[in-house]
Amino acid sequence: MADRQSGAPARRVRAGGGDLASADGYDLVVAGSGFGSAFFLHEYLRHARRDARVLVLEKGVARNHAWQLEHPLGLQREAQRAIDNRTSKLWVFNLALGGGSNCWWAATPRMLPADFELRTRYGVGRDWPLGYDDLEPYYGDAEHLMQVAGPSDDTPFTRSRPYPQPPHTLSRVDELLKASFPDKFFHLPCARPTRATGKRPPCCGSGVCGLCPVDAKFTIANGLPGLFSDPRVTLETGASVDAVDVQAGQATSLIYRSGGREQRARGELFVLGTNGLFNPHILLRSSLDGPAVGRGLVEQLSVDVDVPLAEGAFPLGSTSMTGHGYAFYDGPHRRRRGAALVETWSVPLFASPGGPLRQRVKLKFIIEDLPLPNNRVEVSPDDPTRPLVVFEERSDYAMATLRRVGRDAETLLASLPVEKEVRRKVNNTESHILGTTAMGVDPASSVVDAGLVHHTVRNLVVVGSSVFPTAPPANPSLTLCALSLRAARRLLS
């Protein structure tokens, strides 16, 4: 990126404000304000000049925590109207300042080294163009920013530094599973704090974590509160990015709609961080329609196994889910079927008609899937401003794991005092939108390189889980944040 010698301070605008296509343009123009964009911007500002000029364009609006508590489904309803979904499958995202941080559950496991080398180790899927060791320092940085609570000494992840906060207290069910599977069961790391941090109180343990009632869970608003008030940053909400204008192989501006008008934001470096449905949609509308753009839409498959305990009350953990099971995650079976990560959920007491208080245990199996080209994002023929979302099938790889869930659940439940009644439910969504602008080394099968830079437009960066070339079972948020930190630091080093 060229180093300009002068530049006026960024000016503030209201949501849906005036034309931002200044004569000089911006050093950085960012589309979206969720995890990928925000973590990239945080790292960028750490290294940028004092007179740098940054523009952030957010399609949604700013909705504070109080508004969200009053309208618990409001952001998701607004989001669903923005896509043309041709499937019964639900795609969970928020169109608002802070993006998915407004609705995530804050589970923050790292990926395992084998997840980056699926093709090399097991002959299926694809390898990532970087490995665990490349990302490990940035995992630590992301955990520090989120103030993740986790087990520093007993963990499946090779670590160079401890977690910033101690782990949550395990439930009694977790303790029994840990005793039976000491090397395959661990505390679940999460961005729900065990101790107060800044403006965030400790987790209240209510189990309502999609929208935390006490605002303890990390969000962009409460965890990076100065990001959009930095004097170098101009934020415009209600700004819908349509396309990237590319001239002579270089991005020159983002074309967007705001206040009922089409506008252009000129700049030197551009970042798309608008999630796995909108990132490819913007590229397709920009005629950056390589063979991999929009293809391979994927997310993990998940199954809830709900079982009543034969005894009475068991102590719950100190947050909604406190345990992580790795007994079915990695190993030679991944040559034939996907990995499965098991979450244990604290379930309150219940009473059967005329019976005593009882308790249930819920095991959630999160199953690896492989991207398939027929699952895709296109430009809607009915309304070009909306992504057309097509999801036709799951891979045989994931379905083979699904067929084993009953057997694998019995292996875990043998450690617990349970009754024979078992309820299993395949979930409609795991709320993770992956693929569609995959990273890789070959432009014929990927969109960005290991630094998240577009293969042909070298001043265009794509961030977020849309860059994932595979869908391992680990929750993706921590990994995509680490990737954004790494991308920004490499560009500015």
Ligand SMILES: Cc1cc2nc3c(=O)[nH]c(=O)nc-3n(C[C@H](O)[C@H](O)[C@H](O)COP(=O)(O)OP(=O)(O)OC[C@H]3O[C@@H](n4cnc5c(N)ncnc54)[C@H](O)[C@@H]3O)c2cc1C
Second form
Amino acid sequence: MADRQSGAPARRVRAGGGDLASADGYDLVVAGSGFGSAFFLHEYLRHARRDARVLVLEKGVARNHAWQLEHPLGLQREAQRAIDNRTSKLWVFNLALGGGSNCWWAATPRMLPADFELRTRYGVGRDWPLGYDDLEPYYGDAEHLMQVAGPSDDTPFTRSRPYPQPPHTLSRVDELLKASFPDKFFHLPCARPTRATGKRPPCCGSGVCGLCPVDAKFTIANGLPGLFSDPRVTLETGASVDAVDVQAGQATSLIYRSGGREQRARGELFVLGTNGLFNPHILLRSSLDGPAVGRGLVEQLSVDVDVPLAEGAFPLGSTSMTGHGYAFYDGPHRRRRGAALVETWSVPLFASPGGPLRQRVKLKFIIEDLPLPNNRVEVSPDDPTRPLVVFEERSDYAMATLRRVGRDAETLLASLPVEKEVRRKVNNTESHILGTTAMGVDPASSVVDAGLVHHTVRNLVVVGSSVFPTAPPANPSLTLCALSLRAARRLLS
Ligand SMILES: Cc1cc2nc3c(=O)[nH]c(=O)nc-3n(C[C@H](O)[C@H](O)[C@H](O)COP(=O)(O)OP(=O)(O)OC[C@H]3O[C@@H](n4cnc5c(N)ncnc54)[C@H](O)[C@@H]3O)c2cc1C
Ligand code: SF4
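Switch from the form predicted alone to the form predicted in complex with this ligand and print that structure.
Below is the whole assembly, all chains and molecules, this chain first.
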């Protein structure tokens, strides 16, 4: 038990001590311990019997906060070795207890109602099999669990309850943008707390949130601390799930490797939450290979606009990213080109050689893309244990928005005290892995239904950002957590 959160090697631990015999069957077997799995498990345990038995199989090991501070890129390096990436585009994720919560930046916008109805409203992409109103209560629950800081009275989406924490202080740049675009510019909601909460201190604005030095941003470890120590839960780290065994249309076990041996975990209900590269890979290796499995790998396209500010103009926001611009997000333009969401980032002081100190602000344009079938995850004939990742093209829909970024940035910059030489850089990754086990109503074009249940194997649930059927610009994690809470509650109530 003592080593569970450390850099300890793979192990199997049952809360309260003692190992379980691997031949036992479980009520629930969960693959992965990132956002999708953890929020499903949290909700499952709230409703499950007191003697329920749950097994969590996690491929990575537990790396505590201290280990991560000593090895800043350690988790990402370990992750890259686990995939066979055939293109120059990066796919960034963590393989460890808590998954992407270890390295995310904790931006937590909701999606807009229109994002769920892209086909109906604008004739492109697909509709989601559920709408904003179906998810709204679960958004509130996920925000409560993460203790999201945001404005309760001024958001671009409707809310049925206030944010649990007050918003961060806008930067001076945000205030100027808010004055120019009062209905299109908002506080950026985030799981970086403005007030101390549980194990988490308030955010101190140090701006390196990928690995928060004071452990303020929400992680599975600091925000859901009782999850894996619940007496009903057995956690096995270093356990890499390879396949689902399906007999007569029902999943009967997960097949996994641990300690160099192939093993089986038998159960009643199974959850795959192993991210957008491994979820489809596991299904493909299980011969659950419908036409949509692994197809439509997508993430948003992002562009940094780096803006040196005039002398004496300091942003002074109270966290790393403080503002959200919606001027280019929703509207009739989405018939022809993707939505763009603009994040404002305060970045550290820099000195011009021999000149005064200046500060910069970064405007990050996050551009909607569409899933295309040629972008995909496959099983490699050379090494079936590593997902083969192929990303061939961006949609014309995203590229049309990319071509407008210069002009749209000028519109925003007109309100700001800008020095010359604004620079733009297209990023190689937005660190969101979407679309490879899409949700939908038609099994010919999707893998799971609106409750995240596999279309044909009805005791198999797939969670996480792989279920997104489109890629709107809002960061995905809050939405995928709300989907997990909803899926668990519908299965158990
Ligand atoms: C640098 C960075 C910054 C980010 N910032 C934000 C942000 O600000 N806002 C936001 O919304 N999102 C952000 N994201 C994205 C966010 O991390 C992902 O959306 C989220 O982690 C996806 O959740 P998931 O449950 O699908 O997968 P994950 O959280 O990746 O969880 C998958 C889990 O499965 C485990 N696993 C993998 N394969 C196997 C296997 N075969 N067997 C068993 N276990 C396995 C992994 O170790 C991991 O624990 C960021 C990501 C990165 C990399
Ligand atoms: S701004 Fe600093 S304190 Fe706040 S979450 Fe990011 S790294 Fe942590």
